[in-house]
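What follows is one chain in structure tokens, specifically the form predicted alone.
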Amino acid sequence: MKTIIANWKMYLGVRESVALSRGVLRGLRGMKTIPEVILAPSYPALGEVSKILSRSRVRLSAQNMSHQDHGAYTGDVSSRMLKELGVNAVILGHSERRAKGMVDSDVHLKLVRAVAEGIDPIVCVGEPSATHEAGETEGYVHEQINTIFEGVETNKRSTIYVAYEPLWAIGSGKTPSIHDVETVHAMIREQLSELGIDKVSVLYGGSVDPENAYEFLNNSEVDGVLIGGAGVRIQKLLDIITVASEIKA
């Protein structure tokens, strides 16, 4: 089963958030096989969406967490907070996240936490322009796997989604041809297989769209998609989990 995550950024929101939810659930109720698919709404329209997924098979996923459990830290949101409105799965390390200063030890931190709360995190690695011109995008990312998993234990109940997601590929309409995606994939497969995490489903993410997305999921290195702006868009967004509920896995 492929998995299809969403990620909604600030684009949309309550009311637009809860429509769109709505509008996922009655696209997947004519669907013979159904691939596993995660929402993630801004911070203020999780509630609301959680309500609507509630008695659904589609996950809610939280955009960013702190790595603190609680106190004095204005305009953060602790795991507590998010578990108590229902979200199971967070996105870590996006790269949007990136720009703005988070770094590999700011997402390892994140990671233990999210893991010792049973939250399952979506951990987004990728290399910037430069470093992929140079050919050293598998050296970058393993270092980034290195840094965000080293000495962390996952549980049975937990699946570690990791998102490879280059920089340069982010909303540029750009991508990776496959074969580089499937290098890539199966770099991060056997580095976390050597840490002792092998419950992990491995993910593409940057420019995904219904054109694109079957070359992607038809892959059998990748597990799943993590899309930005075609997941704001009922159509495109259906059009995709379409093509993923007609791939065997």
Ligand code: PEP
Second form
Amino acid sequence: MKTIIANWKMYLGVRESVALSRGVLRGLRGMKTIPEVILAPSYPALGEVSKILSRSRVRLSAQNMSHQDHGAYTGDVSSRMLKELGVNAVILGHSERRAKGMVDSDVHLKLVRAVAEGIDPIVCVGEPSATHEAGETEGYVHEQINTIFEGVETNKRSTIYVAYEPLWAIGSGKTPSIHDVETVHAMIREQLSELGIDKVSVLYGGSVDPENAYEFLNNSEVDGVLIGGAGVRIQKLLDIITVASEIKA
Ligand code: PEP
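Form predicted alone done; form predicted in complex with this ligand now:
What follows is the entire complex, opening with the chain shown before.
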């Protein structure tokens, strides 16, 4: 089964997130095979969206999380707070958080917390444009995976999602070749397996839309896609989910 994750970023408020979640559930009703769908609204919308998704198989993700348990951390949100709202997955290390100073060692700490709390981590990695142009993508992503995952003990309950999102592909309309995606995904899988992490789902993210979704989703190295811009438009999101539903994993 393929996985579709929609990251709604800071695009939608509570009412819009509720409306879009309802639209997704309505759209799924008509599908024969339903892929795994994970919606990641903004923090303020999590509670209301959680109520809507509660009797469905659609999962709820946050877009970030503190690695601290609790305490004087103004503006942060803990794993316990997310769990209270019915959140069961969390995006960690998205490039838009990294642009504000988050580094791989922070992502490592968040990952440890998420796994300990039974929240499935969606760990984002990916190279900047200059690294891509210099042909150094694999070395860069290898290093990221090492720093983030080394010493992390996973358990049977957790699925680890890794989203390979080249920074230059996010929101740009540009995408890497399917061959490059395949190569990086295979490397990530092998590296995690060497670290003892086998229950892993490797996703591609960066300018996925209904037109290019098939090429990515139809590749056996691609377990699913993480989408940003196209994920806040109901028809585009449902079109991508439909593509995933028609592919035999
Ligand atoms: C993202 O924000 O993770 C993303 C993949 O965005 P977009 O689909 O808009 O490139």
